[in-house]
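A single chain, nothing else alongside it, follows as structure tokens in the form predicted alone.
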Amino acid sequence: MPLQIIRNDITKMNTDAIVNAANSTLLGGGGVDGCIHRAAGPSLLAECKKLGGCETGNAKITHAGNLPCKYVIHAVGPIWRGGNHGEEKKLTSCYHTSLFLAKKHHCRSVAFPLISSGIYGYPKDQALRVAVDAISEFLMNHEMTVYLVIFDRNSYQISEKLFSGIAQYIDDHYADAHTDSRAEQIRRIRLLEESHPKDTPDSVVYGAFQSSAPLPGFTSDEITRESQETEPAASHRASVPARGMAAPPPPGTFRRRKAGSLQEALGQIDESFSEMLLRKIDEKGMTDAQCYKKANVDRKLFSKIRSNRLYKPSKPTAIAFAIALELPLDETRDLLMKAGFALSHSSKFDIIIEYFIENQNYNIFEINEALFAFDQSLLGA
């Protein structure tokens, strides 16, 4: 994917370039700056001495010495002085200048630390927001793989408001999916019984519990008594299907014609993920490039999807396209189903995605910030 947030040591990144959070002298210092100079060896300092320093908000480039990358881009971030002294503008300039230097030197990949968020005191959540906004703006118009490298958990922080909102949403929905009441569990068992013939073995009816008993902790009499207490009124019994018979489909539901042969069944194959995706792009009036860039997906992967109607993406990639297309939740589920996936409240990843869609926040980079904060896979490919 074009922008990835990863946990790593930036001196170990095998990219074309890495960015050093330098001071204005460019002669080394503490934190990331000191680590990079120690790993690169004396040749890096010797080259930096020839540069004559660097202004805050700007960047200069050198070779990488003993580091596994080709170049080191030395960016001088602002010291935090409360936020009213042009800090955001200068920090944004650090990222833009560094990215254009990388492009000028034909770099296809570059790794950034979270500039100014260490001893310079820039609040980590705000530093992260500036970094993601500046990098994503650049990537909308240029092809490059950019890594935002976080050394440890303490170096990474999303806004407290966003974190709390997602945490509460996860708590509400994840708990609901795993804490059915005793009466609700019994009700579901009775519904499961109703959908099977009377002579169906208990081991099949209760297969979800991997047991021939109705349910651990429940007796048959208890299930019968509970079902009697919740039996629908006589006026509604006509709508309940008889034992062993499937319930009729909801009004307006498409019912596929029964195929007479395997060949006929295969002839009824649905629209594929690739076909649905391309149709949705056209319906939204987007270009291919607009879509795959908003999805944080590499151009080469999109070309594979376009050229192969049966292409099966990963779940994060499929969701990334739904986010790029700004699909509502029902259409997101439809697109996922075409790729063989679904959203479930038993997955924190899925619940976070649902949270952002329900709040109509389709900023994939902000979604990835949240996913990273909750130790989940990121969107894109």
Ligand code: AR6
The other form holds:
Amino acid sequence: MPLQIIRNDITKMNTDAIVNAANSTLLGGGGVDGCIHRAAGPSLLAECKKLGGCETGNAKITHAGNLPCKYVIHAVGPIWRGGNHGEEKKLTSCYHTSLFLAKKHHCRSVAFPLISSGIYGYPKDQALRVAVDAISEFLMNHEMTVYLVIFDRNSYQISEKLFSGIAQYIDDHYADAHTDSRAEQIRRIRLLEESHPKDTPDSVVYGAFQSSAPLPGFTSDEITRESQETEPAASHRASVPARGMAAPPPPGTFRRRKAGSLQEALGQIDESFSEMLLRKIDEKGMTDAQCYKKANVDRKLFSKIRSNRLYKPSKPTAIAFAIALELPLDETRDLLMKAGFALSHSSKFDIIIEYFIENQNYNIFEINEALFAFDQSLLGA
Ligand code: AR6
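Moving from the form predicted alone to the form predicted together with the named molecule:
Once more the chain from above appears, this time first in line as the rest of the complex follows.
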């Protein structure tokens, strides 16, 4: 995953470089600076003494002493003076300068603390925004794995408006799903069994669902509705062949066939996740790189998905692509279904995703900020 937000002590990070939130003397101090110098040992200070300090918004690199990383990049963030003294520009410059220094030293992975958000008093939600924007902008044009390391829960804040908007949305939707009684669940299973009787020996079921159990959080009604809704769209899609392959077979979520050879059976598989993804990238007029970068997905993983038509992504990866493609909810569900997943109101993670899609906010990094704030897995891979 090109950008990850994680909780850790930055001195424990085994990345090529870690970034220090230093002051302009570069001679050590409190906060993360103190932790890094203590963990690195005296050789770090000895090297810093030779650097002649550093201006605010800039960064300098040293070796890392006893730390597990190879380099320490000492970045000097701005002191918060109300926001009208070029703080944002200087903070952005800290991230960009550090990232370019890392690149120059062939680092493939870098870990940042939230620069300026401690002793220097930068409001935490704004410091996070600047960090995520600056790093994601860099990642649009460069290959690197960047970690934003959050030391303690209190040092991480998303904007109050966003937080309360999501909390309200979760409250409204989570409650619904949890009112389902056991009787209701049994009723749904029965319904599904009626619409999808158990296989007889001479028949086999192909399609998005290969078992008679509904996907977690998916009701049989939803499945029926889904199959009705997807049919016209799927027949339209059938006329657009996926790259390098024949047009997908005719639509239909459930199809019942006489058993034949395994090879014959496998030939009947619907358009796969990978095929649908590539088709949608083309339909949106995006390049592959634009899509996987917007999805916060590593280039190598994307190549695997592209070259293996039966690749099965994790749910966060599948959703990441739906976000990158800016798909509305119904199409997001279609794409997820190809990977065997659904969106459910029994899951906070799913509700948060739904919140962003309904609000047409497809900024994956902002979504990840929110997911992290609610202790959920992040999107991408
Ligand atoms: N790992 C990761 N993050 C940490 C760690 C750690 N071990 N320790 C603290 N943080 P700060 P600043 C977080 O105050 O605001 C020093 O004296 C912390 O929770 O370290 O840029 C320098 O010498 C906060 O979110 O840096 C400068 O004089 C973030 O790191 C001045 O402080 C930054 O907090 C720089 O102040």
